[in-house]
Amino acid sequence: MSIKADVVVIGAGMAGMAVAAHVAEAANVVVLEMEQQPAFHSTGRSVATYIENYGNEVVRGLNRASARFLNKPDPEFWHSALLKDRGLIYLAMAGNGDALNEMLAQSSDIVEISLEEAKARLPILRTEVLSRTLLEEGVKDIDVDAMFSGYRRLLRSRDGQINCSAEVTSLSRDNNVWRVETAKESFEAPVVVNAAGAWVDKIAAKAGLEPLGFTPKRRSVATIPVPEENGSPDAWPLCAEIGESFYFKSDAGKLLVSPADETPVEPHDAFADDMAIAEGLHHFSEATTIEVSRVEHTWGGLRTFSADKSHVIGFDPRTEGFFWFAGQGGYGIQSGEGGARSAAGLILNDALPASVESTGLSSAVLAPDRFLS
């Protein structure tokens, strides 16, 4: 016998867990995850930061729609803010200062600061190789573990089910119901939510749908120690080179350094690209006084983008009851609440919630229809 539900969500990363938790307020929800534990891939490897100005106009709208929740979540969700002050300094290397002008023109709450002030905030900078610096004071760290735990607890409190080691083997629709087969069990529901991250096009194929053209891209990160003479980096702001050749961030007394690589790959259990790490550390060393003599740990994650780098949230017009919640790219945590609220609103009420509409977004700019001729 199949297990019956109102909605089956495929994928138990931040996206899947968040939309499941919100939909479960009014529907019977089952979450299926192919791995042995939730949040195994992108969510569990995220260097998550809230940067309102990160992403295109659609992404920024969802960022803004998520801000209130992140700053002051409902008490039933989490007992304190999910954000902690961090700040972000953008660097322009010598001769590359004009690249900052576009960011200043398109963004809010970013100001230019002197090289001296940048060094006062981030003492390892080599100001002699820099031309200009910007500061975005409102950037904050996100407590990803707390956020994910909150969604999981909320889902369970609403009687939602989470099934791990439940890779989808086939999807078929008959009599207005989707039948979702896994190696162990089968499930039936009128609505299936495709929140499978890098695997969303593969899930669509199992449902007999042509892919929408999502591209998983690898991001590599290395952890390096900070020499004692530099003091603790815990209060340092996040730092990013404007040309995206590297960024770095403090983490538990060490530094996370990334080459900000975006290498198209097939969906897989990602690992760091050693060549990309080496190149990123080279650029990092050029801009700072730290000579990297040891790398303690490296890892990789996947950031999956749609063709226009905006989220895809909506029912597929080619069939009934197949809902896309995909293409979060590198913005999935900070935009997660806005995206999940959008998905839940469209699934349950065929409308975006007021918190999202107030940012100027519409269901049309999120819909999968835009990729279909």
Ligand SMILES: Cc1cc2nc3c(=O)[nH]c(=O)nc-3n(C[C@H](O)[C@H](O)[C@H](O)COP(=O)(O)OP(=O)(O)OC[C@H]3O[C@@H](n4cnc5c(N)ncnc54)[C@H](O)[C@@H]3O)c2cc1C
Given for the second form:
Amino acid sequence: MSIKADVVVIGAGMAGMAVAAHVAEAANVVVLEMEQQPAFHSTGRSVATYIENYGNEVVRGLNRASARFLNKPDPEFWHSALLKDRGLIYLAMAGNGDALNEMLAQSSDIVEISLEEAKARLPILRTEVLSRTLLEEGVKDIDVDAMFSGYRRLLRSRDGQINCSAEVTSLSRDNNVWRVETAKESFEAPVVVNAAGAWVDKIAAKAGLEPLGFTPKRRSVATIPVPEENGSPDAWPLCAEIGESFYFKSDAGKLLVSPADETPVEPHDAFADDMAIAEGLHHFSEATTIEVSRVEHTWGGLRTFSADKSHVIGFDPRTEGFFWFAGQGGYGIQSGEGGARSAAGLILNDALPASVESTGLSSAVLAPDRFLS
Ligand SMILES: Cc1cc2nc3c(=O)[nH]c(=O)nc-3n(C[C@H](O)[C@H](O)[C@H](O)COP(=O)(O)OP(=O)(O)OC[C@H]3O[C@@H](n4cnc5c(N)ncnc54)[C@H](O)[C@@H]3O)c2cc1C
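For comparison with the form predicted on its own, kindly provide the form predicted in complex with the named molecule.
Next comes the full complex, this chain leading.
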């Protein structure tokens, strides 16, 4: 006996949970997750930041389409804003000041500040080795746990089902219905949503489709202590070196330092690249007064990109009822609501919602068709 639904969503990361919650308003939804708990892969490993000017034009449109919800979610979703002020300082090392020009030209929200002002905001900077600094005040922290559990609650309140330890092993379509097999159970639904993060091309292959060419890229992060004489780092802005040799952000009294690595890998349970971490910490030590003597913890995660680095949101034209919600890259949390609303609009009404169209996006720029000749 198969369990019947209107829509089966594969993957319970931010993408799968958010689209499932929205679609469940008008359809019977089942989410299938291979791990024992949701949000185990990329979603549980982000550095929880909202940077409106991050990503290409399509990504920025989805960021903007998410901003209102993140600033003021419905009270029944979450009782307060999901964003908190953080700010971001971009720095250029001595001799590399011109590298900031492009960033400065990108948005009027990004302004140049003196090295002294940068140091006043971020006291560990070694201004003598820097040439210039920029400030993007509007950068925020995202409460990822509150956001994810909000979608989970919303889905449950709409009678959606979440099945963990349910790895999708095969997909076949017969009589206008997808049959989705896991080791324990089978499911049937006219629509399948592929929200499997780094595994989206593997899921397509199970459905007999050629891959669209996604690349998972590993990113590593180290947690280091902050020596007491520096005071509490909690109010410090995020800081990124313009050549992407490192970035760092405070978190609960410690610093998260990433070498901003982007190594293409096969989908897997990612772990930190120790060499990349060592290199990133070396650059971090050059730019700051902190000498790293101890790393408390490291982790890695996958950021999965399409070939043009934009999200892929739409029905696959090669078969019926196979929907892609993929390629969230390094922006899947901050663009999550706009992406999920787009996906739900296309699944339920064959159209993007007005809140997404008003950012200038069209379904064509999101559709998988652009990778199929
Ligand atoms: C170090 C790091 C920092 C980041 N920082 C930020 C940030 O500051 N801001 C931001 O917006 N984004 C950030 N990101 C990116 C963000 O985390 C991702 O874009 C987002 O989490 C992707 O969500 P997802 O649901 O697509 O993928 P995932 O969270 O990976 O979810 C996909 C799910 O599909 C499941 N799955 C796969 N195959 C199957 C199968 N066969 N059957 C059933 N289930 C399956 C997996 O188990 C997984 O749970 C960061 C990422 C990393 C790694």
